[in-house]
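This document opens with one chain alone, in structure tokens, the form predicted on its own.
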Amino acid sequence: MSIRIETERLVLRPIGPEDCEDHIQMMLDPAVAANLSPTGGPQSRHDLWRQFASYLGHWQMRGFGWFSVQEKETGAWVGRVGPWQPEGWPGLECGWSIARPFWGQGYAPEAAIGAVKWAFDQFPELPRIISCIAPANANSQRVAAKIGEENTGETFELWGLTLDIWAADREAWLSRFG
């Protein structure tokens, strides 16, 4: 795919097979997996490979999905960010997962703003973007606030967990981040 989103320090492109090992290594990190897996910790390589294959399939089935995030300067794989909406999801979500060596550098909000702008451009009828965040995931809550989302009080049940739905309305978001 020829989609390429550039931010000040990052390049976002559709996640591809070449990103599988980087993704698996990121998700094997207990700190990263803590809020992103059904077990609250790393899953097996087998399960992570299958998860990654579903991300590739999402692009095929929906025409959008996770972007790989890379540093412009070094080309290093930073993580994944982007819009996705698997079957049964409560709305089009912008999610983010950043590999721990890149935490604390502001990459998640920078990439997420680029991904949300792309999603609103692609889907002009989309009234809002959401993020499903575990109540204990303070880091993701801070990212959500930085990208203009607010906790709506709505929830989503996933893997027996209750996730908070954060959202940004299209018009308010575009007036802020345009």
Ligand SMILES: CC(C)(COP(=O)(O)OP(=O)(O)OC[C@H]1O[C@@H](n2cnc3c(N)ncnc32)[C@H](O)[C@@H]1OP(=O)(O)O)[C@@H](O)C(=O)NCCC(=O)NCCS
Contents of the next structure:
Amino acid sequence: MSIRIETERLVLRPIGPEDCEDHIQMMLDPAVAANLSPTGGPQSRHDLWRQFASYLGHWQMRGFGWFSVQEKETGAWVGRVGPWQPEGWPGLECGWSIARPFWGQGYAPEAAIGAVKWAFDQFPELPRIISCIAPANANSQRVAAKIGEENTGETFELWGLTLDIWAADREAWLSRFG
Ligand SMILES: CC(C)(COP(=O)(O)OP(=O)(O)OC[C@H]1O[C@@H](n2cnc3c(N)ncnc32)[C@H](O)[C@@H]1OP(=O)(O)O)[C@@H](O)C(=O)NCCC(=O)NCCS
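Could you drop in the structure for the form predicted in complex with the ligand? We only have the form predicted on its own so far.
The complete assembly is shown below, putting the previous chain first.
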């Protein structure tokens, strides 16, 4: 797939089979897994492999999906960011997960702005972009706020948890970041 998004420091491209091990390593970190698994802890390699395969399938079935994020300067794989909407999801979501060694450099918001711009461009009828965030996930809430999303007060039930739906409306977002 030839989709490629460049930001100041990062390159985004559709997640691919070659990213599987980097992704598994990121997800085995308890600090990363805390808000990304049904148990609140790292999943098994088996479950993470199956989860990763579903990300490749998402691109096949929907024509969009997670982007792998790499540093321009070093080529290092730093995480995944991007739009997705699995079955039963409350809208088109932009999500973000960054491997622990790369936290705190503003990579998630920088990549998310590139990915949201791409999503609004791809889907001219898309009224808003959402992000489903656990109430305890302060780091992710910071990213949402940095990319212009607000907590809507709507919620989404996943794995027995109640996630907050953060969102940004298309026109307001594009006038700020477009
Ligand atoms: C949420 C996440 C993607 C943020 O990525 P990032 O590239 O570090 O984003 P930022 O650099 O903008 O940092 C966001 C906030 O995280 C916190 N943070 C940053 N570095 C941190 C560190 N080393 N340790 C703890 N918290 C840190 C800060 O509160 C920061 O906000 P601030 O810039 O206003 O101080 C990352 O923490 C992550 O991958 N978390 C685990 C996966 C996850 O929960 N994903 C979201 C699911 S909804």
